[in-house]
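Just the one chain here, the form predicted alone, laid out as structure tokens.
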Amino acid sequence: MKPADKKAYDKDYAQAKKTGKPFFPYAIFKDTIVAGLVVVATIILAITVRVEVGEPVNPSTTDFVPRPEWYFYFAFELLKIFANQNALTPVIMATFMVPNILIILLVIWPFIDRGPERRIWKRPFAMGMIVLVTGFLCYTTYLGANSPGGVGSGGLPLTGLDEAGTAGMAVYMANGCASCHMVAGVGAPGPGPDLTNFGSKGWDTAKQVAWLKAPNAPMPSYASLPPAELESLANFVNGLGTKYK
């Protein structure tokens, strides 16, 4: 601390100590009042703002978007921000890097900003950091709470789709393929491979249908699909990167 700052601080402190009020009972009284108001407000909200009860869980759905508790919405949104890169980046950035950077900043900030000034209008940098971090958390929480439908709910950004390709894409999306595979930047980066250019392998329909019926683990079998849907899915996957780009 600079000598001039210390001198000014000592002067303000001496004046506040002479004219100010003691911690007990004044500060205790104010804290009790505020805490009581918070408890009352919480009780009122618990009575008047009921928790919504949604539709019964459907274990066979493929477009359900699971959401965490509200205080993890920001991390839920971060997973989406860092998605479509590789299998580890979203998890590392959203659950480790960004939260820990914020925690470390919170811990070390008192050692960085050691000025004696307590009036917020005289600490613009500290207030700016608070506003930025709080705004970031609030904004990502809002986005996470209002996240749209499931992965690829708007379809795949492909060109060249004819009637057969559109039908095959519908089967692809309806059966949760996007939860393991990525196509044209949409879907999950794993555990399945990126299928954007799968058509370059040159598989025919029969080979693809046979694979879909009896794939290697962990990919599930699609043998239960109706033959028409299975063939449509096979033709769609075989056209990725060639007919459908």
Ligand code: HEC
Contents of the next structure:
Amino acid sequence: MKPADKKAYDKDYAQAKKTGKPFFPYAIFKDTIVAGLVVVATIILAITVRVEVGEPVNPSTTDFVPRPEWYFYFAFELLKIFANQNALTPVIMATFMVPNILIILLVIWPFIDRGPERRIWKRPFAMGMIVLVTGFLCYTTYLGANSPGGVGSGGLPLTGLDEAGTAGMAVYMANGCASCHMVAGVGAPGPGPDLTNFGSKGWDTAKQVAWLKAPNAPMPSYASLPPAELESLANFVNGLGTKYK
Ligand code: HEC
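Got the form predicted alone; could you also share the form predicted in complex with ligand HEC?
Every component of the complex follows; first up is the chain already shown.
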């Protein structure tokens, strides 16, 4: 603080101390009343307004599309921004690095911005930061809220899907393959390999069915699927990147 500012501040402070009201009991009293009103209002709302929690959980569903609560949409979007590298990078960046950098900035800001000025238009840099960070959070929240549903909602963005291909894709989506594999940018980046161009390996139906029945861990066995579905799935996967791309 500059000496002139300090003098003005001391003067203001002495003045306020002489004429103002002490924190205890005046401010405490007001806070208690407001806090009490909020509690009473919450109790009244809890009793009078019934809030639906949503559909009952169906533990046997296979096409559930997990989506976060609205206040996590920004992190949901961040996960997508950092996707496609490996399984860990998006998690570390979106749930640890970026949020913590923002929080650390918030905590150290009073130590960086030491000026006595309180008026908004006299603090362009601090205000600019607020607008920037808030804008970033709003924008990623908007993107997250509107991004195409996670895995499982709309199928895969493939061309060349004939009747057999569509049926095979339905089996693929219904059995959670996309929770471990990526095809054409849809699905999880791991732990299974990206299957977008799997067809170029030239596996035949029998080889694929055998793999699906007895794959390497951690991929689960699909031996319990009906034979027709297994075959349809096998032909679909074998056609990825060649027939269906
Ligand atoms: C729990 C995760 C998981 C699920 C679910 C899963 N996979 Fe896999 N999948 C893997 C992993 C891991 C590998 C690599 C295994 C290896 O090569 O040793 C793999 C390998 C494959 C391969 C061979 C890829 C190659 O290039 O050799 C195919 C094909 C495949 N999976 C198809 C499917 C299909 C189709 C489904 C759904 C019916 C499915 N996977 C479900 C994890 C999974």
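Quick caveat, the model's predicted, so the values are computed rather than measured. Each form is matched to the other, and the largest set of C-alpha atoms that superpose within 1.5 Å is called the rigid core. Numbering follows the first chain given and starts at 1.
My question is whether Lys213 is one of the residues whose C-alpha shifts by 2 Å or more between these two forms, given a fit on the rigid core.
Comparing the forms between these two forms, which are aligned on their rigid core, Lys213 does not shift its C-alpha by 2 Å or more.
Would you say Gly190 moves between these two forms, meaning its CA shifts by 2 Å or more once the core is fitted?
Moves: no, less than 2 Å.
Using a rigid core alignment, state whether the CA of Ser224 is displaced by 2 Å or more between these two forms.
Shift at Ser224: below 2 Å after core fit.
What is the C-alpha shift for Asp10 between these two forms, rigid core superposed, to one decimal in Å?
For Asp10, the alpha-carbon shift amounts to 4.4 Å.
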